Structure formats: structure tokens, C-alpha cells
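Here's a solo chain for you in C-alpha cells, the form predicted alone.
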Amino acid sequence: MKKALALILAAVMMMALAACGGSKSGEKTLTVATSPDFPPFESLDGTKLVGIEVELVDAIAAKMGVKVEYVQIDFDSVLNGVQAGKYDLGMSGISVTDERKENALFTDPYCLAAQAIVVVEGSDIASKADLDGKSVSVQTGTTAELFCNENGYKVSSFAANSDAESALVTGKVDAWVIDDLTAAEMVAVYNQNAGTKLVILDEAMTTEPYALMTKKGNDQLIADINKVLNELVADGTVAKLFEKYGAPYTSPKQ
């Protein structure tokens, strides 16, 4: 009887450990889904995952005493996978919207971003108003896609931002809508070797906060992350990460 009881208790402990993503050492592991085509937030340097959000999540995990396992998938799959509970967290410059909050939980924002409008140099599109009746490319599952669809633009959606950029360059669309910091980096890289230049308009499409995302019900995880995240915002760590990657930082507190 004692032996049977011991086996049952051991099985229960193993099941509990597996349920919280624990390792053999008892250290918890967070699985983090990301789409690494979003510089400077996340991208690949060879096979290495780098970027502002990568270092931010690493810093949060270190302070929480947990390990991180990154899973690289398309952006739309990040949102759906996190909502379904396949991953503990999602990161890919995810904007907090009322619609997304119906199906997921978000940490406190760590920065403010904007949706930029990118056109080919010489385009007759000089402002947001000039997009009326025009076609735009966006990444699937993004707030750029949502906003453009809701406001009646002719939208072409692509799984990767690089394909959305190509649609503009090849004349398949009139403009490309993408988060401003990623637009700045991708446009700069493209313009280094291209004959036809790309231009980012001064007027933004929208302004929105970025945060990390988890499934409904993970309230304690959000509370634990927020405690550390707000410390990193307050002590200037987040601003320094933006500076490291050559990106301007706008605090979510303003």
C-alpha cells in the first residue's frame, strides 16, 4: 500500500511539473512565440534571434528566475497560438487593441509605436488622405491589416513583411503600411542598394501601444511580468535597449 501510494504521489508531482512547463531541475520554462521578421524588435542574425523584444524578454525572465524557449512562426500564428494556449507568451511588436483584449491578456505597454505609410519615391501619395481609393500591402494579422480593412482601403495581405514590401516595390500596390520603427529599418536596408527608393511619409496611419501577450486566464503570469517590466521601464533599461538598436523610444507613460 505504501509503495502504491508513493507511486501515485510521484506521478502527480510529474504531471504538475509538466503542466507548468518545468524542467528536471524544477526551473520553469516560458515558451515564447515570435515572428522574426520585424526588426529592430526581432530578426535573425544568421540563425541567432536578436532584437529589442528578445533582450527585453530575456531580461524579464532573468529577474523572474525562469528560462525562455523561443518558437519562430508567422505573425498570425503567434496570435492564434498564444490565444489557444500553445505558447506562454507572444511577442512581435504586438499592439494592444480592444478586439485583441477580448481573446487574450496583455502586459502593461512598454512603448508607443505608430503605423507608418511607405511609398515609392515620386509617388503622388503625400499624406494619409491621399490613400483614398488606393491599394495597400500589409502583414497578415497585424493592426495595419485590421485598420486598413475597417477603413475601406484595397488591402493585399502577406504572411511576411518582406513580401508586403515587395508588393510595393513591384507596383502591385500603391503603399505599404507597417510599424514605424520596422519601416525605418527595412526601408534603410532596401534603399542602400535599390535604384528606386522608398519613402516613409511624415504622417502616421495610427498610434498604438506595444505589449507582450498571453492567453486568457494567465492573470498571475501577467502580474509577475508586469512587476518586472515596469521596473525595467522605470529604470531606463527599456530605453537603453531601443538606443542599442538605434531606434527612437517613446515611453508608454506619456
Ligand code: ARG
Given for the second form:
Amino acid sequence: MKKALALILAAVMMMALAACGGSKSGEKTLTVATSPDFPPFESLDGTKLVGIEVELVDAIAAKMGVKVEYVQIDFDSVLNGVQAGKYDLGMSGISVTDERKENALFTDPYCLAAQAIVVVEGSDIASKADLDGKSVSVQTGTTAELFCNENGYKVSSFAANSDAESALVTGKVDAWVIDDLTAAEMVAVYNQNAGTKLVILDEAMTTEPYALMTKKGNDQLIADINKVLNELVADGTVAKLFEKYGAPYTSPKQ
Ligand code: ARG
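Cool, the form predicted alone is there; where's the form predicted in complex with the named molecule?
So here's everything in the complex, that chain up top.
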């Protein structure tokens, strides 16, 4: 039901946008694809898109004098759609990797994140080494999925992050691998009401910088965004956004 309603709403909004040409005052509109299942970077508060990256992209657009239209889709579709040029920009806590750089362009990174291992309290998995031969849940298309496949774990992939979490909670997998700050937020929310708690291991899997992504050839857009993005990093706006969302900020320049 909810999904159907969301689809109808999306269709109505698209028609409204088409009707006014998407740019009332001749202002340019950037279409930004996002998977809002990734707090504190992008998530839904009711139907409102909130998070560090939402405010960051809004600030970038304001400085550039362009408008933003957000499109909500699964993470995997963000990567594919942006690469194909269906959307101008991908905003989804996207980690910069050499592999992705072969098919897309990235802005400068604005923070550093890590992949965390989440288990159920009392689990015999206490470190990365304990994970050998175990089963893990991940989100489809993520660096977590890539890393876990490369390291020979039994991987179950889910389009939505919440389903990857459920797989752990219901005992279908031994661990859930997900970006550290999102793990912290989702585990804190889960543990508020849960009998059996979730635990984030101290040892992280990898560290990865986050950036915004566009298709190959969009070099001018990258240059324009980098200019304002670097100002927002340098003047402390980005660090303040992390603070606002209660997340520790790690600069990409380590
Ligand atoms: N940082 C990871 C990656 O780039 C996961 C990002 C997931 N993002 C999301 N909005 N669900 O693969």
C-alpha cells in the first residue's frame, strides 16, 4: 500500500515538474539520485528527505545557483542510473573506489568512513578473523558486498539496508557488514526496543572516502561542485553538519 502510494505521488510530482518545465526562472535543475536508507547521510523522516548529504547537496546547489530534484531509488540503481546519465548526480554515501572510477566521475571526497561488522550480542564472532567461512548480509552493489565476496564469506545481498539488518536479527546470517556511521545509527535505533541487542565490533573491515558521483564526461560539473564543496569543507560547514547529526567527522585528508 505504502509503496503504491509513493509511486502515485512520485508520478504526480513528475507530471507537475514536466508541466512547468522543471525550471521556472531559467535556473538549472540537477537531478540527484539517492537511496534514503542510509542515516545519518540520507533517510526519510516521514516523507521528508533528511541527512548530512541532503543538507550538503542543498548547500552546494545554493552556492552554485541551481535547483535540486531528488529521485529516490535503490542504491544499486543510483550507481547504474548515474553512470548511464539518467541522473546528474549520485548522492548515497558512495565510496570512491578504483573500480567505480572506471565507469564514473567523482567529486573530491568530503569525509572518510569505514565498513563495520555487526553481530548479535553473545555471538562468537569478535573480530574480522572470526568471520572466516561465516555468512554475512550486505546491501546490493555496495563496497561491503564487493569486499565480502572477494574474501570468501557466504554473502546474502539485499536491495534495502533494513532487509540486510533483518537477516542478522532473524538469524539468517552470522554478521551484517555496513558502513560504520550508518551501523551506529541503525543499531542504536534497533537496540532501543530490542530484547537481544546488536553489537558493532571494534575492528573495522576497510576505510573508504565518500564523494558525489556523476557520469563520465561531466568534468565541468565536477569542477563546479568541487569548487564549492571544498569551500564547505574548509570553512567547517561539513564538520558542523556531522555534528548536527551526532556523527563523528573524519576528514578525508588523513
Ligand atoms: N559506502 C558504501 C558504498 O559506496 C555503501 C553506500 C550505501 N548507500 C546507501 N544510501 N544505501 O558502496
